[in-house]
Structure formats: structure tokens, C-alpha cells
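Single chain ahead, written as C-alpha cells, the form predicted alone.
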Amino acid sequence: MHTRTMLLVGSAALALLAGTARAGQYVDWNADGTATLKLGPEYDNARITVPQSMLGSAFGPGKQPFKGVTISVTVNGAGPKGGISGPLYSFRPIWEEISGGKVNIVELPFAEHYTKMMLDLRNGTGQYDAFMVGAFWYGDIVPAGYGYQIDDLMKSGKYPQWSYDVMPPSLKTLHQWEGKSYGVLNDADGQVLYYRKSALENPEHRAAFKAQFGYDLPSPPATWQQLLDISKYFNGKNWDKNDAEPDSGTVLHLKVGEQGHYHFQSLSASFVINPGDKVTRTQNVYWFDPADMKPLINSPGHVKALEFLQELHKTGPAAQVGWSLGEAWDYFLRGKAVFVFSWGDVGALCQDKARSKIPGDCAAAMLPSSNEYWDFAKQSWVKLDKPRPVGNTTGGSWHGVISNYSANPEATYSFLSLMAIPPVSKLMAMYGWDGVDPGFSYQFLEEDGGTARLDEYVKAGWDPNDAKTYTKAYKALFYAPTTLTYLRIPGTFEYWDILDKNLSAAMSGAKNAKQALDDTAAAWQGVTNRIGRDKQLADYRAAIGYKE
């Protein structure tokens, strides 16, 4: 993203014109009672200035409190630039010049890095501090002891200070186990839906959809059967005249393996998902009947979003049963698409005129819903007169927890919470690189209840009218009244490696729907078995918050 060389971030910042007590190569402790951190090319040699206070009483001049003490955290690998384990990389410096200490940064295949998180803490061996942990591993760190509580430590004023009461109850939640807390706070992930606003009020295009579709081209579609009209009559025209190629409708990631599930998870959830005020049999759930836990995985309405989900990837390239995440993007931001719902990191990256050709006309909004759903009480379809918008948290919100076998849980902390401070936290979703993603008070704009400005954006490198479409579709995803129950209980990971497999059969055309989903199904009775229904059980209900 290009932004200013210098971007200044805080209350505070005009204190870089005080003087600084002690400056140091990463760090400046000013006179005045701030502390400036002074970030690398990759954040646009960003400095951020904040109050010392704000970085805990074990830290300021002159003090090195974690001096030879060494700390490994493992993250997904992405290198030095990429997405998660990038800011690990560009804040290490900082932690170590003002700490004493080493971090270790161990990178690991997305592939692996549950599998040796896991083998590390069966074995009790604490070779790695803390883990870069998806939400949906927390079923198999938690309950069995192996996570560390962080409560003492974010209230003991040590180190550096953030808290949970910036995060909608959706996503405070991934971060908690039955009210105690283990999660620090970095990634917010959910999907919105990113469109080319140009291409739907375009005057001409809104009169030949009309004359075949005989509705309004509404922009944007409020439900998914809109959508994929839309995204009928876009695709093969070249619409966008980047190049001289046909273009598309909806691009998505759908590569076995990786992410595609996720698309399946989001788009599926207003097919399925009965409102009510709370989580009961039939109401707010998902994934298993919190009754006996038998997989709803194959349900009517699940059987439907699957089939409608078919016919959408028609109205994108071929090639896409076979993208990863970053190509489906990269196809979006050259302006091939017109719909993309995805995570946060695209409208960010959509800013980056080095990689995106579409900056200023990537609009966003909280994801569409069905006109219908399939009712769990009534075992009926249930039309619906207005749309009723489901929100998500879907993706890993990938954050840190610490091991319970660490050697040094407060040097890990505080390393951690370096990254969760207000200012930085700010700071990182405005990139789209580094793949942190926006869902805290202080990323909405003081227009939609958050405390940011607009011009923090704009001098961030963002169009004000993404920025705006942005973190208004954020802030309502995250604060739906009705949102998807999030799966993380012990052999999360294997029941959605299952599914996986089985959605990428139904894409590529080798079973069909119904078909997918009730082997699905099946292999995860096997699953829930193995692992011990009573067990799996306890810890479903009190993952979805359900009470007899």
C-alpha cells in the first residue's frame, strides 16, 4: 500500500518534536513521557507515539526486563511480508531493544503447524511458547489444560495495554473459554462482500438487466439469489476494460486443502440458521444437534447453499476450483470479477495500486442473505418478505495463546501484547499484506459508533469511499443480531478437513450435493465417536453457549 513515509499514530504524536530522553534504534523514550516505535519499509516507516504508561510499568528507559530470556512463537509460514506472521517480523526488533530478550520466530506449514502445536503439548515438552493459534483450534487447547490464562496479566499493569472491551461479543468470545480469557488480541476475521460499484449503477447495464431479469439491479444485492443473477449477467461480458478479455461474475478461492471451506461456511449460514433470541435446539445453531450431536451438516438448507453455491462458481473462471486465496484476489483486484466475499485483507490490498487496478471502486457490505431458510422446529422451508442478514466470524482470527508449558509466560505476553496495543492494532488493518483484519472500536469510524477518523485512512493510502462501504460492512457482520456459531471444540480441524474434501468433490463435479454432505456427515459421526460423544457433547454446548 502506498501511504505517507511518515505515518504518525496516536494521541500523542506531535511529541516527536519534544525531544526524546533516550533514543534507540527502534525505540525513542521522548521527554515528554511518550515512547515512539519506530516501524520498518514495510509499514512505510511508520511511527507510532504513544504514552510509556501504555506499554506497562516493566518497561522504559533503561530497563530490559526479559534480558536473556529467549521466547519461540510458531505462526502459519508466510515469511517476513506475509500475512500474520509478517507483523511478528517487523515488531520483534522493537520487543527485543526494549525487553532484552530473543524472539524465535518458528514458521510452519498451514498444513502442519496444528499437528506440531498439538504433538508439542501432548508431550508437555514447552519447546514453543505460543502459537498463532486459529479459534478453531481453542476445542483442543483448552479444555485439556494446555492453554495459558492471561487474566492476571492483562490487569496487572506490566505490560503493554489493550482489552477485550474493544471487540464485539462475537469475536470476544473466540478469545475466552467459559469467561476466562487466553487469546491476545490481533486478527478479526468474518467475510463481507466486495463488489464494483461502477458496474452495477452503470446506466446501461441496469436497463439490460431489468429487461431480463424484470427487477431493479440492486447495488448492493441484499440476498444471494440477487447475486447470482447479477453475477448471470456479468459474466462473459467484458465489462471492465482493463483488457479485452470476458469477464466474470463471482471469483472465488475453492482449492482443496486450503480455504475454500470457508466460502461453503458464510454463504451457507442463512440458508440454515434459525433466529432467536438465544441458542437453543432449533435456534442459532449449525453444526450438530446440541441435543446428541448428530451432524446438521447435511440438512436440507445445507444441501440447498451447497447447490446454489455450484451454480455461482459457473459464473466465475474455470480455473478457480483450483485457486488458493491469494489468486482469487489477484483476479478481483486486476477488475475481473464483479463479486468477491472474502476477507478483510482484500479491502486493503484493493488500496495497493502496486497490485490492485481498482482502488476507489471496491465497495463492501455485510454478505447478502437467502430469500428462504430451512426451519429445524417445523422441518419446512420458511420464506422470507425481507432479507434477514446473518453475521460471521469465519476464518481463524488468528491470534496468539501461550502454552501452559512455557518457561516464560510473561516475557511471551508481553511480546504478544506489543501487537494488541490500540495504536499498532490500527496500524496493521489498514494493510492488506500483513493480513490482520479490522473488528475493534477503534478501526470503525466515529460515524458508525467507533472512535477512528476517516482522514486516518485517507492518509493511509485508502479512498474514502472504501474506507467508508469498509468498515461499515465490518462493524455490522460483527454486531448482527443473528450470527453463524462458531465450531471449536476438540477435532475441529479434522471435521472441517472432511468437509472440505467433500465440498471440492461436489465442486469439481464428482458427487453431487446431497451426496457430499451426507458422507460428510457420516465420516463425522465417526469422528465423534472416536474422540467419545459425551465428551464432544459437553464441550459443543458449551463452545455455542447452550444450556438444557
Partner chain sequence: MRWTGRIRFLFLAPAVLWVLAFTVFPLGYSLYLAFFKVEQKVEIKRVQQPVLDDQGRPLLEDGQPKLRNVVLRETVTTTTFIGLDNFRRLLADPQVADAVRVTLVFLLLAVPAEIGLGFLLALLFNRRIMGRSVLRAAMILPIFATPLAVGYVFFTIFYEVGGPLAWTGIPWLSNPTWALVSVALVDIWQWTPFCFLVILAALQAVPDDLYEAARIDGASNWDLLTKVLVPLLTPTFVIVLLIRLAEALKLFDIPFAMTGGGPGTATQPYSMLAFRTGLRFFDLGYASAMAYGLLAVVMVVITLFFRRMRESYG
Given for the second form:
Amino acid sequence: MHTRTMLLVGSAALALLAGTARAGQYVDWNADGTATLKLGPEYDNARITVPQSMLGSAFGPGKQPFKGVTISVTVNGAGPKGGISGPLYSFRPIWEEISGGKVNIVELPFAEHYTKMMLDLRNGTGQYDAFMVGAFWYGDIVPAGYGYQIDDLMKSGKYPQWSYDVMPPSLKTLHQWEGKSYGVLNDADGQVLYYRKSALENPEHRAAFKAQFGYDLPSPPATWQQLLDISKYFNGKNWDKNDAEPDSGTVLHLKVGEQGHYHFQSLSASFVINPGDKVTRTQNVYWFDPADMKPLINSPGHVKALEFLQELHKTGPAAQVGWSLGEAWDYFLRGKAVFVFSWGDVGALCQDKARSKIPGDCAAAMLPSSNEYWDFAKQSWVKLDKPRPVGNTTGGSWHGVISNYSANPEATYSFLSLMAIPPVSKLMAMYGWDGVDPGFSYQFLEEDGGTARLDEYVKAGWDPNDAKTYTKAYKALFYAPTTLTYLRIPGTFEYWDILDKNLSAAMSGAKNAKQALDDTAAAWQGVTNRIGRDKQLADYRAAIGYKE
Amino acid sequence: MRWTGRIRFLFLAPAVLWVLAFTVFPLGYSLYLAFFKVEQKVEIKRVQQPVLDDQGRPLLEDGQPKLRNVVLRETVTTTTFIGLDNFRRLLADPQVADAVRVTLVFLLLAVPAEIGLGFLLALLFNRRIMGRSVLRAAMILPIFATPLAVGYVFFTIFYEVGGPLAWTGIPWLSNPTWALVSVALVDIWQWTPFCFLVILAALQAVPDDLYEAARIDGASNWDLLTKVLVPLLTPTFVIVLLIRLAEALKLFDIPFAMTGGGPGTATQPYSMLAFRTGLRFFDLGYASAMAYGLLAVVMVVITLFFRRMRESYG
Amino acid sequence: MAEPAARRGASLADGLASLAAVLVAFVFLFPIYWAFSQSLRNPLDTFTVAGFGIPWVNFTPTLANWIDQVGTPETLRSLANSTIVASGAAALALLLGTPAAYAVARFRFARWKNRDITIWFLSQRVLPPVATVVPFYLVMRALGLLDTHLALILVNATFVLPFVVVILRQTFLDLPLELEEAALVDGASHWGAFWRIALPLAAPTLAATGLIVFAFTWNEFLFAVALSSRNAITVPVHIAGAVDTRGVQFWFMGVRAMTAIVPPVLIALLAQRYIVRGLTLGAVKG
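Starting from the form predicted alone above, please write out the structure of the form predicted in complex with its partner chain.
What follows is the entire complex, opening with the chain shown before.
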């Protein structure tokens, strides 16, 4: 409140000086045709200056196109300083000032967000104008006609200007459905490997590793099998001197109902996905057989990957079976594990000295891949001499989708778009607390074909080496020649919930890998039959781009 | 002697009608849902309507009527009779079998322990104890502590790296068997005080001369306990047992907060499965069938309970 | 009162028993203490504090979490919502339940006997909420009451009604019949006897019963999470919201857990005398 008052006084004074320009509390309309967005302390009071045209023709000095309009946006509850929800709080006053409208932020517990959204849509209550969705909810939203198509709004030029062109194709498809656009750019999710470079390059450890395993310790590992060896080597030794306790190999977040299944998805991709130029019955498929919706989830490739994950789990703290993301990340950030494979949040949080003991020793790399995969066509294993990188877009890539029941889709779109314009999106990806992760061209470094400069990251508090490997890893991940197919058909949440429970049972030792995945497949058949096999088949084919 | 007179119905009617409206009707509706498949499709139309002022006249803006966006919706409902399909599915569903097993194991772990511990504590507190009323009051707190909050608090207590019970080395929440034990322990923490209070009240109602008489007969402490107190308290034990059974079947908040039903489904009780089926995955008909499965079990407990209760309300 | 006579004067045994009782009470209070201790810690102290986490001894306490959490509009709104819903449900349940309790205590019903009526009320309490949550949801949707205080008041009043009937039935039975009969002889109606004689005499129990059902409603989670989505979110639902995509934030959870637990626990202490009777649905007088 106090700072706001001060700002108000300050900007009033500025307005007097600026003449034709118009200064506001949160936005200055400058005389040179630019506008300056003024952010709060959570973004280090950053000032973002853009051409006024980037904000769209509907906005400008003296214009308040949405006066009297109130919009409600749902988001996973995390508070004004939490992941994904935080930026809504930061940009709300800016939008309210230039539009004259009001934003109602509805935070919902992660476990209830999907439910509340679907209840609103199914009942046609229309309580919410937009949802910050995970891309895996599309199958429940778009085919049923609940999503508001945004192509016309994007083309109109009236609202803040951004484009899908900055996205890798693997992420772009997550915002569209059969070529029509629904999602407003925000977050980019995918799992990369984070490793403790100092440990992996320590000569003593390298010598001891070679003596034990018979080959040079690769830094970073190129195959999952190498990663397992390294994890085994470091587990139980006190190789990190931040405390006197023994440390671990790989730390995982495996709590049921808390996104633990994503570890399995990212890891198993290279055990399962058969390479090829297009989607066929056997190539580039992961979830179901596109001919008949028979689950593939219990294929030998999937089973072997799960057995591998069980082995890897033994190199981490046993308690991680009950850990969600935060606990596992904190374990890595405290220097207790040599590897974690997770989202972009980790790289950014590593730089946060209040939470991390390892800034500057938090390198990132594309995920390793398996040295063999299961060939669906030949029904046999294919051994690889050279590991082939398999990318993933694992996660939600949380972003706004407008409800078809919204009475004010234009206002809602303009609010979401304000957070999607390149300079804003770029800034958000540099901060760890806001949960917005990088994946777009202006977030990659020039040396990797992007447009960001290293000094921008350094200015935002990054260690230059961490920033370099981090952006490189994400570039490689999202542009990999082969990518894990993303599931977004009706009922995806339920399919994943079943998988998640069975994976958790396998990781806690209640079921063996084969049993867990066989049970998953059987339960999936039930879901498919209930929703309707023909309908599911059609949506699945549309979602993965399979043509008979 | 009790009065008669028609006005008695007026005293009774509001509550009876209320209960009928708010439980019998929903239960009937639920039964309907179990036998029918109800599908809804909402169709929408976007229109612009003039904004009206206080007198109901269209508001003008720059000479034009001011318009606002309105979304009109029409709901089309289709209903198909599917008979016993949902109930057949219930019997064949491995998830249901698993949730029933979890619930039963939980009951067996928690309820006897609560009654046994409650009895022991009642015996302890039945002695001359310093500050008894304060200590007794302290024991009441768990019963009224918000169960959902309790679940989260115990999540931090059972935390295996750095939690207050970490020194035991027990995998409280990461091992499927222990996780269920942990859920039972929380329930024991919360409900032993209840058993304790009730049994203590019954103990304190035992007349002194009964002890004296037993003493004179030369009974040992053990004899006093097994031959006098236990038979005397049996009706109390039965009531406590039935109340705890009925309440424990509702188990939901604690695993919801503490384990999310995991690892796997190791701590997912029946009511949690039914809730998720109905209100997360919108399989309303099947959820209703599940509810009726639970109701059938509860009816047995209720019948036993009320056969016992009739004596108290004679 | 009821100690075995032979035990009197066995002071060593009683001393040991007192010690044991104190230890037991400590065990039962520890979790609430632990939540309080957590709420005073910096995030970095969450997993690294040794022993029993005693403020100032094991770590330097901070009020930052309390200031962060209690000040937010969401926390204040959930506290207000819970207060409104719990008071509303308690008032409504008393309004409906008190005359009904009076009826079964004072009048004779023939076709359905008094005890059958009482038992029928009680059976509502044993009903598993999960069996009615879906139909309740659909009913509230049809009435346009989703996400309103009224919906939660209606539901909770239904579920606490049995307590009211049972506790007050016993209270009316314990009142001397003569006063009301004298009033009737003086020409008062049954309603008058109830309103002017019985009700004022039962007022203390009435208040205690109100408090107990207030606490029950305050703690209710299942219906609250099913029926509220934005405006009517109660404290337990708000607590569940401290869990985000990244997991439980222990330090905030401590604060939220305390704000949830303290009011009903204080109430329990106030209404102690009536708790046994209420919780056993009148089967044990306590």
C-alpha cells in the first residue's frame, strides 16, 4: 500500500512533466510512441518499455476499452508469490489500469482445479472467464466445445501482440487443436537433467568411478544406464560438504496425485518411442495403438523403463515415494543429490540463494536416453550404439484458455495476452518463483539460435555457466528429432490418475512393474469403453495427428 | 405420564419434513442415478443485449443503445435406463475391492486400539490424579481439532527426513503398509480420547459399594477388573464400538490431506474412491452405486446399534 | 469419587499414575504444539530443526508466516465464511431440533413410538456423507445454490440436527415436569409452556449444544469442498489450497492449521460438560 502511494505521487509528478505523454501508476504512455510497464518488487521493479503498438490498437493513452468489465481467471493455488498464479497478481494492476476492467483471480488447490473447471463447463455455470490449464486438459475442453477459439482475436491487432512463431513445433501443438488456436502463450514445460558438475568432474571421483565401473565417468551422462551407474556410485557417500551426512544419487518426486508420473513419462520415452518421419501404428506412438485404442502402456519397453526407474529410486532417499516437487527440489538445492530430472523451475531456483546452496554448480543437460528401445513392429529390442535424444514436453505448460461461456472473451484475451508479449514472457522465464519456464526463441541464447543475451540472464541474478547449459538443454529438448507424444484426449486426467496410482504402487513396492502396468492397461480399457471407443479413437488420432 | 394432543405434531413436523427433504430425497435421487445414465449437453448462443437503466429503458452511449455481451445456454439432457450395470461393475471392479480392503484393515487397526487404549486411560484417570480436570480437558482437544488440518499436521510429523519421528527410521508414509498404519495412528490419536471420555463416565458411575463388596469377597485386582468391571462396562463398550465403526467408515479427510490415498492406493478408503469417482471424474451413476454399496454395510451397523440404543430410549 | 476404597492413601501409586497421566496428555497435545512450532519457522528451518522444535531453543522464531497468511484476503474470507456457515447451521439446527426434542420428551406418540422417532433422527447421523454428496451437489446445482453460504448451511444443519434432538431431549426430560403442568393449569398453551417455561430453563444446554454443532460444522470438509468454488470457501478448503503444484508449504500449513484448529478446540473446552452425551448420541449420559 505504502509503496503504491509513493508511486502514485511520483507518477503524477511525471505526468506533469511529460506533456503529451500520459503517466500512470503502472503504465507510462511515453511521447515517443512507446509504453513502459512498471513491475513490482517481486520482479525487482523491472521497467519494460515496448512500442505502444505491441499492446494492440485497443489500448492507448486515455483509452479504457473494458471499463466496467470484470473477468475471473482460475489458476492452481500458490498465492501472490507462487508458481503460475504469481504473475497474474503482478500483471493484474497493469491490465486494470489500461483496460478499466477488473480481474478476479480464483486460486484452486491443484487437486481440485480440474474438477472445478469441468463442473463449471459441464454445468454451463460460466462462473469463470478463463482457466490457466495444463495442456493435458485440452481433450476434455476443446472437443466438447468449451474452449473459445482465439484466431480472430490474434489477427485483429487490437490486443497485445504475440505469436506462436516463437514456439518449437512440439510446444505449438499443445496450444492448438486440429489447427485452431485456443491457448495463450505462457509457460513451457519439459523435463531436463540437472547435475552437480563439481562432483562429476572431481578427479578423485572420476578415478574411483572408473575403477568400479570400467569406463570414464561421462559428464553429463548420455544414456540412462550411465546415469544409473553414476547415481549408484555417489549414493551413500558424503561427496557434498554442505553437511556431514551421506548424500544421494538421484532424487525423484514420486508422491501419488502430485505429478510423480511425469518422471516415468520422460524417462520411458526413449525406451518406447520408435523413430520415424510421421505417426504410424508403430512409430511415434506411446499411449495407445491408433488402430484400435489398445493401450501400449504395458509394452515391454514401458515395463523395462519402470523397472529401470525402480532401480534408480534405490539411489535416492526412500522417503521420496511420499515427496512432491518442492521436497525433492529442496533436497537437490540443499546439495543432497547429484541428479534430479525435472522442470525449468529447478534451474531458476538454483540461483535463489535463500533456498539454494548450489548456485553456479547447477548444470543442466538434455535428458539421457536408453541404449535400447522396444520395436513395436518387429516386437523385439533394438540395441543402439549411439544414444538418440528423445525430447519431451512433459508437464502442463500451464497457460490460459478462455471459456466459451465467457461473456467477455475480448477482455479476457487481452489480459492473458499482456503476459504473452515477448519482453514480458522473456522476463518471467528468468525468475524461478513464478513457475513460468523457458521454451521460446527469445528465451534461448543467440549462440543456440535464439535472441536472448547472456548478460540479460546475469542481470536477473543467474550464474553465467548455469544459464548457458540451462538454455542449451531446453533448446535441445524442445527441438529433439523424436519427441514423447503428448496425451490430450477426453479423460486424459483419469487415464493419468490411474497410471499415477499404479506407478506409485510400483515405486513403493506394492506391485512389480509388469503388474502395475498391466493393471493400468486393464483400467484404461474400462475408461475407453465408458467414454466410447470410437469417439476416443477419433479424438486420439486427431490429437496425435495420425491418419489411416 | 406424557401428554398427548395434536399440537405435538406441530412441534415435530418441521424437523421431520426437513430430514425427509434433505436426506430421503437426495438418496432417492441417487438411486435413480445408479439405474440411469444421464448425459447433458449444453448449447450456447452469443448475443448482445441492450443495457437497461433503473427504469428499464435502454441506456444510450454516443446516441446508440449501449450493448453488453450475453451468453445464452440451453441444456439438453438425455436419460437411458441401464439397469444393474453399475452394480455389476461395482462387484467386478478391482479398485473397489482394494478400497474395501483398505477400509477393513483400517477399521481393524484403529477401532480396537482406540477402545483398548481408551479403557486403559479411563482406568488410569479413575485414580486420584493431580490436576485431573485439567488433564481430562486436554484430552478433549484432539476430538475437536479440524480433521483436515490434523491430516496435514501429521504429514509433517511423519516426515521421514527431518521430521520429529524421523529418528525411528520407520518409513511412515513411503511404505504402503506403514502408510496405512500411520493413517490408523492419526485416527487413534483423534478418537482414543472419545472412547476414554465415554468409558471414564461409565466407570465413574460404578457405585463404590461394588468395589467394597468385591474386596470383602477377597477378589484380587485382576478379578475385580475381569469379573466386575468388564461385564459391567460391556454395554458401554458395545455402544462405543458401534459408534466408532459407523464413524470410521466415513474416513476421508485424514488420508486426503496426509497421503492423498497413496502410495499407490494403499491408503485410499472406500469413501475417497466414491468421492473421486463422482466429483472428480463425473461418473455420477457409478458413484451412486458405490454409495449404495456403502449404505448397505452401514445399515447393518445401524440396525445393530439401534437395537442396542432402544434400551437407552425406553 | 469412585476410586476403590482400598486404594485410598496409596500415594506412591497415585503419584506414578499422575505422572503417567501427564505424559499421556503430553502425547495428545504434541501434534497441536508441533503445528504451532512449524508456523513460527523460516522455510529453511523446516527440515533442519532438531528435537522438539522448541522456539528460541532449537531455532529463531519468526512471525513472518502469520503476517503473510493471516493478512491475505483469502484467509480472512475463509474465516468469515466458516463463521457464517457454522453459525447459520447451528441456528437453523437449533430452530428445527429444539421443538422436535421437546415433542419426543414431553408428548406421547402412538403409531411411531417416541424412541422410534428419536432413533430415526439418529440414523441420519450415521449416514455416510459420501453417499449423499453427489445428490446434494445436483440438488444445489438445480436450485442455483452452488458456492453459496446457504447451501452449506442447509447441508450442515441436516447433519447436525440429530445431535440437537438427542442432547436437548435428555435436557427436557431432566427438567421438572411440574412447572410446565402448572402453567398449563393456569391456561397456558403447550407452546406457551415450551416457550416461557421449558426453553429458558434449558438455555444453558441450548447454548452448549449450539457451540458443539458450530464446531462440527466448522470442521466439515467433504461437503465444503464439493459445494464451494469461489465465494463460499471455508477454512478447511482454504487449508487444502496451501498445497500447490509444488507440494505442501509446511510453514504456511502450520499457520493455516492453527487458524482452523483453535476455534473448535476452544469451543470444546467451553462445552465440555455436554460432549460425552452429544458424541454418544445420548447413549451415555456423561
